[in-house]
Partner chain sequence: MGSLGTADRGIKTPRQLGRGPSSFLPVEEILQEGAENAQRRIFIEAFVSTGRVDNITMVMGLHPKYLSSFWRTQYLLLCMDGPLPHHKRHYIAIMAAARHQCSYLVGLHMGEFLQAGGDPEWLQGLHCAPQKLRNLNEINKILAHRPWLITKEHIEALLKTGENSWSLAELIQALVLLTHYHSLASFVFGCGINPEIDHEGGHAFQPPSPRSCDSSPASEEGVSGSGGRDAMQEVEVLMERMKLLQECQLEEDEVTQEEMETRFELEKTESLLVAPSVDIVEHSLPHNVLCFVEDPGFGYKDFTRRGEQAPPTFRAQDYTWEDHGYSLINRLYPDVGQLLDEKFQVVYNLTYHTMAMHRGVDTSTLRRAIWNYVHCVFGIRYDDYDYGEVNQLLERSLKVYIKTVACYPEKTTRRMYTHFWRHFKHSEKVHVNLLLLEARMQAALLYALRAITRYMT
Amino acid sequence: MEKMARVTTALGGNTITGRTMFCHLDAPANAISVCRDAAQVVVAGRNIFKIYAIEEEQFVEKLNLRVGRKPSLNFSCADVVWHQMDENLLATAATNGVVVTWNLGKPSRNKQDQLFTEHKRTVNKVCFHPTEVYMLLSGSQDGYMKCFDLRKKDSVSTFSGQSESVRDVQFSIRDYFTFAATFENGNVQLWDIRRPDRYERMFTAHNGPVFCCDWHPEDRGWLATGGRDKMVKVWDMNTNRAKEIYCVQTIASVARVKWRPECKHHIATCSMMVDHNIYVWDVRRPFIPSAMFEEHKDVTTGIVWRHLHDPYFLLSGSKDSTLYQHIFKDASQPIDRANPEGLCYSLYGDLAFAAKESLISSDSNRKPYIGDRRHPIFFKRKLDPTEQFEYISSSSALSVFETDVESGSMDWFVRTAKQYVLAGRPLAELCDHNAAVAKELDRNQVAQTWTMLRIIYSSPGTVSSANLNHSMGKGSASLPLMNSFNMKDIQSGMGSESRLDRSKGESRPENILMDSSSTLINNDDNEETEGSDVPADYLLGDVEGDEDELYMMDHENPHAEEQEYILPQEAFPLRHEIVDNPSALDHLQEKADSPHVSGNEAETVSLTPVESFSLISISHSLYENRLPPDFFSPIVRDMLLFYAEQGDVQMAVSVLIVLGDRIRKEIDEQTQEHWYTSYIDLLQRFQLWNISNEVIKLSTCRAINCLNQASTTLHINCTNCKRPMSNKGWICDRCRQCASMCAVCHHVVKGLFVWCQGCSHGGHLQHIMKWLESSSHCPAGCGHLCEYT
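Structure requested: the chain above on its own, in the form predicted on its own.
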């Protein structure tokens, strides 16, 4: 502690001097408050209630307010506040629901002054009016706020927040009659103390309980709120509707917020759990704290700036039973340890790169181009001349590389997601449909992939030649299943003896698939010359003609050469070695030679070469009889990994869902979960909520299936008595009224029901939408400015 800096601040005629110091308390503190001259601090908790003097080198205990042998629950404090007009006046909120005032000017040991016992549950917060000495406000767990006149024995006003719990109440510093209240349901209400019957304004500030709020000391319209959703939000209350102007994302639930004096954009926060540190944020830079105090070893329960006009001294109490005075110069600054460079892609492919201005300006080859999309655009942060702290005044430069609008369009992703069919049909139909969708969007590789998946996994009877060749189309000669033969390279003297070596009893039926658009024709030029000793070398080549020209059939004279096309029935010796898989010509010859071929089939076997021709030969019996069912699984797995590496998780997830158990075991669970999560995130970015939910339902990963099971419970209030609905159905079990009455047509809603979370009024969806076209106020006449999402 000796190495800590000593700070001296001159405030008018007073001088505040001190250093970072602490003292041990007898028990954990729940709240602290400082007197107006910044010389004393009061610490209150369940088992402690003491006043300490703040001296230059240490804290000195001045007064213990817990007196008596057995102190009552009135001394068990949830909150404490020191009046800023009367230095002898304190108020505490007791855990038994009692509001107690204390008069330090009493000569007796017991300084207790008045007790107000009107609250039925724990009082969470008490607050003195900033200018009225005798006005005290309290907020309780019972959902009520009460205003007390210290000259009277009972409360003068009771405000019903129509909620289960009031977590904080704060008088406005600038508006004499206004105070703000925060609630467990996430709402913030603004009240006029002259009108206890109804709040002036209400809005939903956080997703979950709002634990604290604080009015800005300089800007009369700014209200800061903190909640369980780990956010600190700054609202501008000068407009008709509360407008969120800043939002700070913290790492834990926010328990306390306090604006920093003399610094318009600085606010101090502490957490309710997990995080023990105190942060000071610049709301204009919401992701990195400007300063951080790390002295406490347990949760910080109370923070207060020592003086209303001094930004350098911060006092804090904690559950670790310590009271600290923090000097701002001794705070650590996370910005000094933060990475000064950043890189980010936008949803549409734009690339942003941020770095220190000194790094970018040192590159003499890089010049700023304003407005030209082909070059980087530089933005330099303008320094605030009123900013008095050096760590904030660091400048930075941002380079934005924008992509071409057309090339960065994601219309194909949205259309594909909407048109793909992933379940409810046979596998062959799913593959055909998805291939057609991909081909319509000019995604030919994806279309070919779906076609190949159908060929691999569908049974032989489901693959038709028409559908196969239609999906492949023209220009598909490079596929592995497409063999092309250049007839110019086949010797003209090739004899029929050199064709086949088949025994009479051998039978190998083959399924031959040809393009349905292609036809066959018999021609005299195709007759084979007997006695030729030249071996038949079948040369593979590329398709040279159009597919429509490959085969032609003479339908008018089908029997013209039937008698001439007769092969001997005995086997012939081989003139050269024949490979295991005979070429397409051998297949045709064998089919014609087979006794099971009908006459009409034999007539179509004779071929006439035009320039070249192509045959698609797929032997389903070969796959079924000789290959295991999972023979192609490694290939399909590699294909999915390829698409995922290319960034097309849409294809990877779609194939996973369509193939199901056929391929799922080949890919580990973690990889599948990563693909699903990425695809669902993309769908939600494009607001494709229904498709996202369908993907979640069809997934087999347990971690993904549970995504649409969270936050499925709706908590609603009765539109008549404003109490939560606890009974099943639409009849309130308290007021026995129907809660689903439409505020526009005044009939019972039996279909889609929409309601405002602020005032609980609503009705038919179409009626409310039509009403909001002409008015923003609640149709029930409550005066609330309703907001529907």
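So the form predicted on its own is up there; where is the form predicted in complex with its partner chain?
We keep it simple here and write out only the one chain, dropping partners and molecules.
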């Protein structure tokens, strides 16, 4: 096609040329309609009724039909339609309920022809029969549709929708006798013009008013409807029941729909409120408009394709008092700006992610998928044939993130969730307990963190050396650990380049390194590793032969990393007395890109004493004498962020709860809320309802706290008639019987009622408790062995 905006289309001798252009009207337009030869357009509104000639470069006003000194309300048009058979014939629907026809062939200045004043309320729509010259149909707010023969003075027949106001009427293009009517209550009716007594068919198309409808110009059975519920729906009327075949969700209520000529699946829409653009949709791709016209500055009220067989010219009128001719070439195409992406989980938990190639930052480190499922994680990347996106001629990439079957198990998560204690004891005990839990699950880094937290925040003198010791020297246990960190790896694979993603040259997850540091901490018991990380490194590195394929995300700076973590530690004599932290920190920060985490570590390291217990005492004196209580807050905050970013939101939330006010104000509400919701979501996925509820209760976010206040209603059925009891809990409306009797005292239970889930007998909480203390059978005598816990 041409590159210019000017478009010429030949249509059987008739040539349409033009460009995008507009003209100012004197007043807002309510509706527009074109003449059959596509050379003229009529614009109607409350204060305007004019005919414009569409010339090549501009609109030229041809005729003002609003004549007379004080124009009456008959000129206040809600709708206008130009006859497609007779170019002298127009009809308008007036807001006061009058249907007027106009004959341009009249010699006088006033072209008004006939006046039908049969409707009692505003007429919303008029429609000429596509092939019959004298037949006019109108639909009004009063709920009636009327068919007029223009040769007669009155209506020929009246159709009563029996429901609310009629919003649109449209003759079927193919079926001579059929027309569709849409209603304010969401219904669409099909009528046979010969049978005014009742509709042929009715179905509910939308929720709320159906503002418009349009028959497909070619496909006989297709009807498009648009409603206040922001939907455009396409119905196939060929079958017995109208079937919804396409549905487009727009962003505002749909005021008009018009099928695009010569394009079977294209439809133009404009909206009633708020949104001023005109969209052309391909109904098969309902999520993004295929073209968009953004010229209007107020809502578009009328759209019409300029010629019956030309898909490139669209005319529109608007409340902003302009009349536009849009050329398809000039339309903006949102698809150009869109970033097509797809994301899907497979049956086995693999994640496929497809995106335009240009969007995926070229990361040369990613290696092709080898196809070995033994490894915990694979990152596969290959070019995908572009036919997936038929409209875009850019290449896309498909990435598949696989998870190992066994590593997919979230056992550790469930167990941790169950065993953690988050409240009810002194902070020190909580930390110890949780550290022990983590330790037991071989999550050394987490255990270490808990221990550190305890040191930082709790009062002196209660730490047993065992707590520190249990994190020692177990670097070799790293394989299961890696599994537990799959979450993190997936994340980094997906391109969120977290700074924690410094998976190492030998590609060990970080926790292993942390472990090595803990090894160092405890090396007073473990002398042979002292001062040399080589054995440890070797130990750790010896995880699996082909790590290179294991972790392909980041190969950039493995050794730098190693330095960052291990060498500094080495740089200190491990047995020295408490050194100045500043120098240690400085030293670290020179190399570290994340000073906080490593700083944290440096803290521990530099504190590393000769004996583990001395560590504690020293750290306490440090804390008490020199540091303000919130000295560690930034570090702890960064630690939490670190865990959350890693995907271990469990840790973040648990610490948040345990520390409570000590740390809460450091982290902004929204982040906290986000963590809480993620954690609760996870817990609920694992059906850990009790724990999730506990977390909700313990949370300090208001938004979270109120979560378990919702949907607390319990619906019960009457024990007699088995019908739902609506009113009160204890008496049934239908059978007038007291439904919930206590099985022990045989009185009505009005307060707390406890049921056995097995036999559904029950009664007053107190009574049942008492009963079951002495007996294990159901008090009702049904023989069930009830349990009360």
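Residue numbers count along the first chain shown, from 1. Owing to the predicted nature of the structure, the values given are computational and were not obtained by experimental measurement. Rigid core: the largest C-alpha set superposing within 1.5 Å between the two forms.
- Message: After a rigid core superposition, would you say the CA of Ala39 moves by 2 angstroms or more between these two forms, or not?
- Response: Stays below the 2 Å threshold, so no.
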